[in-house]
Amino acid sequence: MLTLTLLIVTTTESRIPRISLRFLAQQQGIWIGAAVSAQPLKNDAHYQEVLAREFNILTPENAMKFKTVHPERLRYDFTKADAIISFAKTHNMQVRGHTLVWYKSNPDWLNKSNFTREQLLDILQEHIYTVVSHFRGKLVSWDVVNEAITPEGKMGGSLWQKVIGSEYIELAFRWAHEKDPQAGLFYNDVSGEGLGQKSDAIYNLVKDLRQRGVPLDGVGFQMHLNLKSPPKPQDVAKNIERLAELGLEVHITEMDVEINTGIGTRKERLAAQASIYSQMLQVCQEAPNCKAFVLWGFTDRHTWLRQSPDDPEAPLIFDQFYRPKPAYKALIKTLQQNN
């Protein structure tokens, strides 16, 4: 039986419990993190406490997306993102920037206008220059382009793709690198962690970018998973290995595991969820180029997958009352086994 007694040690970072995800991950030199929602970070002391105790890297869930930071053509608003970065700095945590280009995060002023190709190129360049310059030196990495490929392995029909063409991907990376050469630059996508036509398309895209000297440092695996069809750990490992051969890092960037698609009692489904979390962390631990394991939130109280307070979905590692679930204990055990 796993004992969760908290033994406190004083470090240069703060008082970190010896039995916490953060402490154990740091012994192995990896980042373990969570996406952060601006509202509970501002108002919920319990949210703040668990976040600072358990994680050493944060991802703003929505606060850096195009429509949030660039809500009007001539106006930027970094208020929420700056607050998250301030929290991270106070608690000696790193921050992943998310995301510069994603078709679902465009503001209405962009989607509802009929800009020419040259106008869109100017808008995208100015957006990337402004946002990356604002956060220069404060972020360890950026998800530069998000979800450019369809489940069938084709280039998606986004505004950027339709009007500019595939060149927008290369340009986005080059522009981001210009304004922050020290930040790691990632291509981030969903359902591409295993083996198949989607991951093959991602591999071919990033291989081509690398061969042409585009400043691309890694690939993000979102890993929005469920109990019905989780990826095979061996497939994820092989995918990470072939990306390593291209000289690319891998970050698991947005992991959560839905339980409503599973079978059995709730207790059995939570156990199955814990097993998936543990397996994916172990795959990452065993791959020298897998440097980060980031959840898309950490408490069921604040998750994009729950539609209401009564929704039984429970995809994260703490329940809605911040109590550790079997998934949390499984991650602790997995980290302990490798320390």
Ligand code: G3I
Second form
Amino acid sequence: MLTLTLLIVTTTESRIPRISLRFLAQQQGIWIGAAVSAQPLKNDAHYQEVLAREFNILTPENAMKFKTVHPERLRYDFTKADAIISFAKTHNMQVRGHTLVWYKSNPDWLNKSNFTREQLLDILQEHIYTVVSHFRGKLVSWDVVNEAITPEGKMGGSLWQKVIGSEYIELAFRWAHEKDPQAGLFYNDVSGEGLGQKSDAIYNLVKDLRQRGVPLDGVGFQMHLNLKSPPKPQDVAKNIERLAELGLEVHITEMDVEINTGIGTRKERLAAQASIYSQMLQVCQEAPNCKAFVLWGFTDRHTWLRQSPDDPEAPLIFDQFYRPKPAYKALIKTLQQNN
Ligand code: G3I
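Please show me the structure of the same protein in the form predicted together with the ligand, now that we have looked at it in the form predicted on its own.
Now the full complex is given, and it begins with the chain already shown.
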């Protein structure tokens, strides 16, 4: 059986072109990945082909969110998520779980409720126990808590925060660890990649959790960027370094770079986009505790960002027709320079 397995793995690996993000990243022992949408994964062969060729880790864009996996109080539905797990297994890819606790993508039975604190604690514990147990052994990490902090660095006004209080964060990590002690447990947030009010608040939150022995392994930097105000690479590097001093890993978890807010021709904006992708990958490669570089999708055909017909947004590294953009070529070059 082992021989067969090795043959399958070898065969899978041997099909990965030497000039691909996946091949070059694997040479450096870092994960390079993309968020995956269940629909195109199911019915778009080109989507599947590029995904398997270029990436070695996947994040379900929506398939593991509360609303999707727990649509009714007494019903769970893992259909979409299991399909993504199955695709990853077939192509020898890892999976990041996203996300157990967030203020968005919660079902109506939860949002329109007036559960007491005790009831909500029971619901959240059962949700985490059930979902983490279902995927136990199939994920390398979980985004346990997502976006709990406001841009001003305060605790956000989620249902969890309002009814339970800040304790929900620590409890979520402890419950996730109980059901999958092997998975890396991450706090994931947006606009906290560089240095400033929000990244300081994230740093203080995770420092406190670590000091109190809460099972927390890393911080996710979402990296939803634009051309107007990307974080300074040196600030991102310093932020990653101070998290390393806490013993924490960093994953770049959701990178995309909007171009419609930039200035210049579309060609100039695509070049500026490529430079930002390259800078952030370089920062991650140079940081020993930065272990994953994951995009929020990979083709402009499937992005969460609004599409204005006259100037369609193009935040990712392949265009609408799966053709490599300057950003893709810049990432390849950045990986090659470090191999
Ligand atoms: O699947 C339903 C479909 O059946 C229905 O007809 C349609 C219209 O109501 O909605 C579809 O669900 C949508 C889902 O995306 C799948 O397309 C939800 O309404 C919509 O809210 C959801 O948006 C997602 C958003 O998170 C909220 O969950 C985006 O795709 C997703 O890219 C975005 O991702 C987030 C990360 O999870 C966290 N960080 C920020 C990032 C961007 O907002």
